[in-house]
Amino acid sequence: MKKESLTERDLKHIWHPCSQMKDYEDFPMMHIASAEGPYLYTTDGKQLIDAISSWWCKSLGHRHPRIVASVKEQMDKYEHVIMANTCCEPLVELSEKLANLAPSLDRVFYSDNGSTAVEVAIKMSLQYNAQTGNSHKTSFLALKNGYHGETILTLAAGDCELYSSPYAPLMPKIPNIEIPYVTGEDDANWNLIPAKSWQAIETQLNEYKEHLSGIIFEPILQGAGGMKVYSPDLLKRLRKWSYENKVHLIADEIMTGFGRTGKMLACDHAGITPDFVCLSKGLTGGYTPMAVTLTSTEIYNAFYDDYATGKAFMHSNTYCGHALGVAAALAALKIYEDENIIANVAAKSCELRKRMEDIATETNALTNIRNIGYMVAADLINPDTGAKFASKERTGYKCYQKAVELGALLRPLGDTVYFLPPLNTPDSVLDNLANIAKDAIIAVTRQA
């Protein structure tokens, strides 16, 4: 009897995420044997640059020795204990550090993934208003092209039909606000959105304000919606309007937090403090699932009362406060500080952009280059006509396949090619990544 290959055994049982499984007939999966720093290594000895930080979470690369050591040390003590009615020194230490990330957001609620962290914030906002004499405030707004996770409520808050359309009958209606975009910090509109744009936004806000509990957004950089960048001036205006109308701001910093945009939090670009900040991914450096929702003592106090009042926030996750995740997060936070990660990201942001600009010049197949921090993106176009490719051609997907062949895990969003590498990726690796991306784009678009 012929022995089944690893791929055959995989496909016999595993349903892979965010995939049309039929694609695996033509694009075999990579068999990962190990990982180190910015690299993945396959069982046949191939080296792949992790150009997208394994879905944006490997902010410090793979197997950072300080995080590995911290997790191993904790594992020798215990791996997980119920968080209800228990505490431990590492969890208290982590919470103290997280409570200092944003002024006044000194209460930390733990969960186990980014989607849940956002859902927690939405639920907290709703329950807060119900318990403070504002039970009429039951609706939410979000930004167009936003993405906030895969639970039904967070899908409703997003604007990515690719992920949400099959579940529309279950989703509550959360309207989207149309916003203007910029190409980065050098854009003329970086510090001031056009007056007409804000007038249109304010008109929409005022239409909903009476029943509005909160506004949900990815600050400055929207991820799954196309790696789009917008002005911090929008956040300043939203903060002022929300204060005046007693509406909560819910910042989804799942992808942007911990230095990705060149600031510890992307909201820092605007100098604002939202009412809720949701964090995950880079929190543990991508070593274990963990998420937090930060909020204020003012909001916390609306839930603090005798049990019989029914005011407690009764959300729970089995693995919230997971001890191994706490150990990873404590090590990651120390690395961000000790290795000057965030300042280096801010300093090298323009260099990352320059690499994409060079690719655009050499291929004539990229347009609308935009970047912030350690993210740069551009859209594929036909090098001969300058027109966009038809979505059915799956040009970005073909570039993904070719890049893997050449040595980089470069997974576009549709026809948007982007680099989102670990924040400590060496320049030499970025140079190699740029060359691979260039060669992949040329190979695919010249055949189109």
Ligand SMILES: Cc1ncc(COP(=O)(O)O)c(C=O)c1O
Given for the second form:
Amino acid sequence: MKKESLTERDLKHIWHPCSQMKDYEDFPMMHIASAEGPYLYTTDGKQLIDAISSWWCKSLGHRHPRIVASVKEQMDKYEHVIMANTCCEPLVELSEKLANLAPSLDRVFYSDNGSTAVEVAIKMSLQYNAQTGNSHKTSFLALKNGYHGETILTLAAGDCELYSSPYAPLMPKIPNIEIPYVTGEDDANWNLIPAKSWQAIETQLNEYKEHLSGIIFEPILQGAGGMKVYSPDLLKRLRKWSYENKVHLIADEIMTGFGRTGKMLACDHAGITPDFVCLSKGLTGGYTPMAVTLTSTEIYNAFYDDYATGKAFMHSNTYCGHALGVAAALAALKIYEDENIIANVAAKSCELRKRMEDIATETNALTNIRNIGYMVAADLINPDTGAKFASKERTGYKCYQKAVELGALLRPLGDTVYFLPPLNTPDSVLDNLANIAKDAIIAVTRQA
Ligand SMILES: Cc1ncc(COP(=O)(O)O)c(C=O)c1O
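Rather than the form predicted alone that you just supplied, could I have the structure of the form predicted together with the ligand?
After this comes the whole thing, all chains and molecules, with the earlier chain placed first.
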């Protein structure tokens, strides 16, 4: 009997995430054998540049020897124990470091994925208000084009119908606010959003303020909603308005945190401290599932009382505070320090942008280039007409297929092509990535 291939065995059982499974009929999944630094290696010996840091989490690339060593060392002691009623030296050390990321956010709540970290913040905000005499504050606002995860509540907070529309009947209403975008730090509106835009936003905020518990947002860079960049001035204004109206700010830094935008936290561009910061992905360098929600002692204190008052925050996830994640996170934070990761990102951000600009010039098939830190994005257009492609043509998906053939894992969001590589990717690899992207875009858009 003929031996089944790995693809055949895969397709018999595995339901891949964020995929139309039928697509695998004519473009099978890659068979990964190993990964190192910015590269993935397939079982047939192909090398692929991980241009999207494996869903934005591999901030320090794959198999960083110091993270690997730290995880192995912890594995020899123990892998995981229940976090309720226990602690250990590494967990306390990590919490001390995380408590210093944002001034006054010195309380650290652990969970095991980004969506949950956002849900935790929403739940804490709601419960805080209920326990401090503000039980009428039960609603939330978010930003247009936001993305906050895949649970029902975080889909409701997000604004990506592609992922949420089938579940609309179960989703609570979380209205979103339209905001102005910029192309990056050199944009004329980077430092100041147009007065008219703020007036429109403030009008909407005022409309909801009476029952508003919190505003949820990805600071500076919105990811899954299309890699859109906005001004830190908006965050400053939101902070001022929310202080005045006693509304919480919930910063979802799951993708932006740990240096992606050229600062440790994207909120640092605005010099603001939100009431909650949600972190995951780069927290462990992308080595294990782990997330945290940071908040202030003032909020924590509203939950602190005799057990019988029922004020405790009773959320729990089996794997919160996972010891291997803690070991990875401690090593990752040390690497950030020792290897000057964030200063390098800030210094090299323009070079990453320049690579996309060159591709645009050479292909005539890209528009609306925007970037911040180690992310650059642009939208595909027909090189002959300058028009957008119809979404049914799946031009972005075709670019993904071609780029894989040529040696890079790009995963455009619709027709938005973007690079979001590990923060320590060598220049020569970025040059190769740019060449591959250019060739893929030419091959696909000239055929269209
Ligand atoms: C901004 C943001 N929030 C939340 C999430 C959800 O994180 P997770 O996939 O770990 O649940 C993501 C994932 O991409 C994200 O980019």
